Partner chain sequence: MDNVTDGLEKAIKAIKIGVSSTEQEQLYLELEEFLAWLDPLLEVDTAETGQLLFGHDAVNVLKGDYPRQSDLAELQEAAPNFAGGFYLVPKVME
Amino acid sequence: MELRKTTVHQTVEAVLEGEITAHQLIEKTIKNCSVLNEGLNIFTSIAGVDALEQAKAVDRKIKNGEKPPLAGIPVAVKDDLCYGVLPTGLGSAAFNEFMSPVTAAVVERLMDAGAVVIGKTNLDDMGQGSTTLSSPTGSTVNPWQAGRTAGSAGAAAVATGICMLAVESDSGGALRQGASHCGVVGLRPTTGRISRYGLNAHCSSFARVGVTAFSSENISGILDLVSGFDQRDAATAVCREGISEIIKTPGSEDMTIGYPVTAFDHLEPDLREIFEQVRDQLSSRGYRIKEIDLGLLREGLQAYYVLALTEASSNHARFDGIRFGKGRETDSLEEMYRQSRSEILGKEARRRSIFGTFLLSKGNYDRYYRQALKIWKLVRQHFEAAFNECDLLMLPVAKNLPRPLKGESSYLDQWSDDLFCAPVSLSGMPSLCAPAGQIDQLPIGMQLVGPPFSEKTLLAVGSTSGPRDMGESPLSQ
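May I have the structure for this one chain, in the form predicted in complex with the partner chain?
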């Protein structure tokens, strides 16, 4: 059974019907994973025996007449989500042996449904970045081109067919950039839909837990299983009485897709051409395309970084060698903090902590932080106004092709890569990244953004837009 060529539904059916046991499926997955991981550096740890034990438990449930809805489905978990069985490294060398006492809510829900965790996936320094270039364990290689970054390792795990699903965090766009660069589908949900319990967030206001899969259908099949109220995350209280979903069916209902023309002016002509082709395809499939004005993208990106950095400076305070992280034995408490924190925080985390503290200092607070809060509000208003004119918005994901693994790129260039993702994070609206096309064999993704709780509409439209299948990535074998 080739996971890349089947859907989650078909795989579960095969396991429930006894065509293959969960144990056999996971055994094969782990073998595949070990081979591919050597060249691509996707996983920081692989579950091995534990995954096989989980699979056996699923098989026992099936023998007892149960029908787990995700029986035997192999899942990758980003390493900033806690999972009690494997180390939770958080993208810091200081945490490579940290065993979390808790398991993230989204992982619990997947496991309760019969999914099997294969391993933890690579990430940037403390999860801050959309490239894995600052990972202490080295970058993840793009399965489409060996010299390029993958964006997110979870997307690479799905694109190579190692796992059928990946659960990942997304603050400024890591999940979406990864899906775009690896030619898969990634969903950043509405605020409050999926519990963040067990996520180590560097910026609490914008971090969300999302799902990456090979197709929109695969995400549709599991969305309800991972969504909903969780006592441990107050943001999910919006789901306590049930969600008012916005569900529109392409083909049977008139739908308008907003096309913010000026946004696409930021792209090189070859990239822009791909989106114009997708726009025309959508139009030929019956969607009404409406050119709209969506301002403040650049300022939204800047506001995101002011807010993300200030929140990171606060969130990183707990990594002091006492509450979190290995403490150094020194003569004074002050020196213990200094030495411990210097070891725990990598280059990117240090930069963000220092800049964030600077932005919150006297004088800078009003000049930058308060202004960023106001821009946050204005960006939300811009998106809300856009949805008065259209059902969904179409935006690029990445400004560039995936960054090369070698060669210097400035931190500011990397932050600027989030031009189209960070403003969507500020808006709080759900966003689906789906394949749009390819340049020089490298996949290009687009964002479909909708009003709150329109994920099912996004997934339905996503399944009918762009190329259905980009084929197999060259490094998947």
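Compare with the form predicted in complex with the partner chain: the form predicted on its own:
Only a single chain is listed, so you will not see partners or other molecules.
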């Protein structure tokens, strides 16, 4: 069974009807993990025996007459989400053997539904970045072109057919950019829809737990299973009385998609041409395309980084070698802090902590932080105003092709890659990355943004937009 060529529903049916056992499916999956991981560096740890035991437990449930809705589905989990069976490295060399006493809420829900965790995926330094270039274990290779980064290890796992689903975090755009670079589908949900319990967030205001899959249909099949109220995450209180879904029929003449023309001016001509083709395809399929003005993208990016850096400074304070992390035996408390934090925090995490502390210092708080809060509010208002005119918005995901694995790029250049994703994070709206086309055999994704709790509409429209089949990546199984 080739996971890339089947849906979650088809695979579950095959397991429930006995065409293949969960154990056989996971055994094959783990073998593929080991082979592909050597060249692509997708996983920080692979479940192995533990995954096979999970699969056997699923098979026993089926023999007893139960029908788990995700029976045997292999899932990859980003390494900033806690999982009690495997080490949770958090993107730090100091935590490579840390065994979390808890398991993230989204992982619990997937396992309760019969899914099997096959491994933890690579991430940037303390989860801060959208490339994996700052990862302490090395970068994840793009399955479409070996000389470039995947952006997201979970997206690479899905693109190669190792697993059907990947659970990932997204703050400034890591999940969405990874999906774009690897030619798969990635969903960042509405604030509060999916519990963040068990997620190590460097900027709590914007961190979300999302899902990556090969198709919109696969995400649709599990969305309700992972959504809902969780008393351990206050943000999910919006789901307590049930979610008022916004569901509209794809292709309906009553559905308007906003096309912010000035946003595409930031792209090179060949990239812009791809999105113009997608716009025309959507129009030919019955959607009304409306050109709108969506300003504050650059200002939103700048505000996001001011706020994200200040929150990172605060969140990193606990990693001092006393409360969290390995402490060093030294002659002074100051030296212990210095050595411990140098080991726990990599170069990128230290940079963000220092900048964040500076931005919160006397005089800079009003000059930078308070102004960023004002822009945050304005960005939300701009998006809300746009949805008074349109049902959905169409935006690029990334302004560049995936970054090369070799060669220097400044941290400011890497931060600027979030130009189209960070403002959406500020808005709190749900966002879907779906394939739009290819340049030089590298996938390009587009971003569909909707009002709160319009995920099912986004997934339905995403399944009808862009190319019907991206083909198979050269480095896939």
